[in-house]
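First, one chain by itself: the form predicted alone, in structure tokens.
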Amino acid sequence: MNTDLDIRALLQHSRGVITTLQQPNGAYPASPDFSAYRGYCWFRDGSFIADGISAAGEVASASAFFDWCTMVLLRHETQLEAVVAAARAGMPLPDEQMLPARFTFEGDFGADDWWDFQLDGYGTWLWAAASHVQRHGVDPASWRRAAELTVDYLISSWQRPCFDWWEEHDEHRHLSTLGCIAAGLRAAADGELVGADRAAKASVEADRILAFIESDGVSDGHVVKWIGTTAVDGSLSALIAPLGVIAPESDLAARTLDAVERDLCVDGGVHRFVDDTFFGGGRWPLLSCFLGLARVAQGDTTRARELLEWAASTAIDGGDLPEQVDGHLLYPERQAEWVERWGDVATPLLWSHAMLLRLAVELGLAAERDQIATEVTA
């Protein structure tokens, strides 16, 4: 996966897998056949594989996918609003009683047991959806009223521990996690997704956020993994791009992604965190785009086509990308078990893929649709 036309091609499969296995509603999957995702949809992968298909052109996919949020979120207003009120009167409702980090298709809770309580989905469809409406000029009003239930419900919520990215450690506050609230309520705050009060509201707290996460969240000079640990994660890099939650002129943003190339970074790809055993803790591809999407936004395009040509390399034959690869695993002997109760790694990974695409965008290699389609048949 060295040359152009490979990369495009693999670009165009990209661009496909996202696209054809999208649901009739707008739900993405985040995998269409491994065993612990199928059927479900999250807010988080969901609202990233939009923001990387948006930029690549498909304007009807993504707004598709934020015309199922919504359908999902004024679904469950009745539950939103009992979170809210609970919370304004001092008495916030127990974990289990707020919102999942994935639903069915159909927009439902799911039926089986998951470390659901997770914010990070909900600050980033609400990021993704403006994205989308700056980017193509498309009409949010149909979204309005889920945003402002959005904005109401992270307002509310921000300052509670949940599970992370990777749904894991609900005892912490994570910084990705207060990252993607910020950016989701700056994005109500300074887009056209709600009203002008709840627009203040939204930018006087993601002003809020963006200050506890300088003052508490910093350790060395380097954004950490949770409030009270030095360590990095993976998922950090996203705070400089694309979600721009950190400058990435500034020297918090230089020492966070060089913790991270340091910690976390082997040959291109990159870990989720130090002490990851799942399925024996290999390196990601999405995260390895996520790192070279932070390069770009620092002016290293030398450093973010590295990473783009690692995540590429990843690609099993046909091109379908993984949740991740093996080579380098920290906890090898953790491997097995679960292979055994999940089976193999997720392939493809829509997000995978989203990710690819979206980095190539920033690299000047993933044109409007026609375009690929044109220099990858030539």
The other form holds:
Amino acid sequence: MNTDLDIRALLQHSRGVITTLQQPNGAYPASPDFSAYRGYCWFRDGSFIADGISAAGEVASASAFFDWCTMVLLRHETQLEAVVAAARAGMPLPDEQMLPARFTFEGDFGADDWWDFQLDGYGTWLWAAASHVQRHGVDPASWRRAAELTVDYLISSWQRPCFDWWEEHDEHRHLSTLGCIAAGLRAAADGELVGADRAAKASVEADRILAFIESDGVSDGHVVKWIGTTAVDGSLSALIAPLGVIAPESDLAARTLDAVERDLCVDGGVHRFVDDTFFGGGRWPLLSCFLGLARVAQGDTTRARELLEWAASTAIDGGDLPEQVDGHLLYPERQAEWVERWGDVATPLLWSHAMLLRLAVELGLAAERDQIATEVTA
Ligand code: BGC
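In place of the form predicted alone, output the structure of the form predicted together with ligand BGC.
After this comes the whole thing, all chains and molecules, with the earlier chain placed first.
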């Protein structure tokens, strides 16, 4: 999978996987057939998928996802308002009454138990929607009420510990979660998603989160996985790019990415974190792409290209990309228990395809966003 031609074919395939599996109401399945994910759409995966496909010029697909987010949030408006009211009254609701990480395609909670209380996706959808508006000039008016509810929800609750990107450790406050929330509030503050009053409040709160990240979320010059540890997490690259929460030219970015490369990256493949036992703890192509995006932002396109090629090399016959691959498992003895429990690794994972596309656009390998946008509006 090393030639431009192969990568271009894989990018075309990625575009098709995302657009053909998207539901008529805009929901993106995380992975269509994987036992534990079937029938659900995550705010986290979906927002990054929408951002990837938006950058690749599929304007209608990304807009439809934000329509879906709006439908879901309005459907649960009473609960969102209850969370905000309780927090304002100094009596925050318990975790079980917070909004979940994933919903059925119809916008319901679903009947299966899950590690549901996660805040990151609520920031990520705001960030992705605002980026889409800016990139393609679409009108966000129909998303406004949902964006307002989300801003209030995040302002009321960002300080709470919750499950992280990997749906683990709800006793901690995670830096990638805080980064997604800060990016979402900053996007709401600077973009057209919400009115002036809320934008001003979002701006103040985004600054508070950034200050907190810098004061409490740094060890040895790099951002950490959660408040109180010295370890890193593969998700932290996203804070540099595409979320833009940490300036790519800063020492903080340099040291964070160097720590991710040193502790988690093997031959271009990035692990989630050193204690990862899920499916034995393999390397995730989507994390190689996040690292690649951060390297592009720093100006290192050579390293970014290597990371893209590694991610592309994980495609199976036919071009589908998995959630993770083995070859360098952190805990090989823990792989079988997951296969027994949930079946083979989720493939295709739409988020993997989206991140490959997103990095390819940044490297000028996928169709240019402006060119496609012109074609769409012409
Ligand atoms: C990952 C999550 C992801 C979900 C759906 C989980 O295994 O830890 O980050 O949102 O799968 O793709």
